[in-house]
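In structure tokens, one chain follows: the form predicted alone.
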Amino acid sequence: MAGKGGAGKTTISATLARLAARSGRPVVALDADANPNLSTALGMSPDVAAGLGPVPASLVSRRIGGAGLNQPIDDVLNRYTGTGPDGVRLLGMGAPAHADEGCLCSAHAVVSALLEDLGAPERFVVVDMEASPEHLSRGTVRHVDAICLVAEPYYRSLETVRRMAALVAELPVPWVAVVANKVRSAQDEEAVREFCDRHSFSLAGVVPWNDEVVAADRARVPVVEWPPAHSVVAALTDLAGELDRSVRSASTAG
């Protein structure tokens, strides 16, 4: 999930992860943001979240084509994931502990290595990216099957999607699509559809605005567990189905 800050990437990532886990798939959620919030959105207990440490850079080695892990992925998952509701396993990118530490090059290398080794037909991996396009400019997410560009129906958010899409186009990602989020009206939806048509982007899903998403966040309850937010969960259930169909189709075509 990529897009402008505040577009709803974390809420969408957490909800998709929970829905996939409820369908019986093994799920790994990767919080690839140096300012992590995915554990709360998943409904993970504070004690479990506090015990999570990032995968250390010492486990990453250079390979032809990029970075990879020097230990089996199952060993890394067993050591560094925390398990949340519905059995979702969470991995963290790592965050700066102090000011003036310098760049996060090693943290990006860890994310890239994890994504190269996490691929498995039965496993659903969702990556909650930071608002910066750095994951794209570095090629950190070159190993994913799909990138969803989350867009709110206003100019600055759509412009961010346009710029990010240009970067994604230079990566070997099989499928890219826009997800319209916080859509309040038919006019909002039409604005995003017109934008997608004009730039030849696929529109994978439309998620309506719902005040209850904010209410759930205030209560520290995941959206998927907050019945008044049903319209959002229903839209994301549809998005999950579209993602599955489109990724399979892109893989077959490739």
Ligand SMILES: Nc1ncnc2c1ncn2[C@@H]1O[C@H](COP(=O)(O)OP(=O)(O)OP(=O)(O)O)[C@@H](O)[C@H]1O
The other form holds:
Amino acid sequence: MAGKGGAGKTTISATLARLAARSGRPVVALDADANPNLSTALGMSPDVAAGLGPVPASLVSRRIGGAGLNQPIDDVLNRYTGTGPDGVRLLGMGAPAHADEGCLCSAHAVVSALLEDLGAPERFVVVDMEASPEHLSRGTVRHVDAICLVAEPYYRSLETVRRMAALVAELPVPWVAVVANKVRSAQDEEAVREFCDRHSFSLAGVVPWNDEVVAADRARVPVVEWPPAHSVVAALTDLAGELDRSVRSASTAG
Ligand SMILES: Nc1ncnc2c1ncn2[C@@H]1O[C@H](COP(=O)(O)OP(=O)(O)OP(=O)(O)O)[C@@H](O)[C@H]1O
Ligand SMILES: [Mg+2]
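Return one more block: the form predicted together with the ligand, after the form predicted alone shown previously.
So here's everything in the complex, that chain up top.
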């Protein structure tokens, strides 16, 4: 999930992760934001989340063609994931511990190496990116099967998607589409559709605005466990189906 700050990347990542886990798939959620929030959105207990360290850079070796894990992925998962509701396993990129710490190069190398090895036929891996285009410009997410560009129906959010789509087009990612979030009216939806048509982007999902998503957030309850937010969960269930169909066929075609 990529997109402008506040577009809904974490909410959507967490909900898709929980829905996939409920459908019986093994799920790994990767919090690739240096300002991590995914554990709360997944409903992970604060104790488990507090014990989650980032995967250390020492598990990654530099090689020609990019960084790679120097240990089997299953060992890394067993050691560094925490398990949340519905059995979702969470991996963290980690937050900077100190001011003036320097760049995030090694954290990006870790995320990239993890993504290269996380692919397994039935495993659903969702990556919650940060708002900056850095995961794209660095190629950190080059190994994913799909990128959803999450857009709110206003100009600056759509502009961000347009810029990010240009970066995605230079990566070997087989499938990319826009997901409209916080859609309050037919006009909102039309604005996103018109934007997608104009730029020849696919629109994979339209998620309505629902005040109860904010209420769930305030109560620190995952959206999927908050019945009044059902309109959003229903739209994301549709998106999950669309992702499954399109990504499988894009991978087969590739
Ligand atoms: N469909 C929706 N209806 C109403 N509020 C929503 C909806 N989706 C997300 N929100 C709210 O918008 C805010 C931002 O959502 P979220 O944290 O998921 O965005 P983000 O893209 O991950 O942000 P950041 O760039 O800071 O990581 C939260 O308060 C969330 O509850
Ligand atoms: Mg977020």
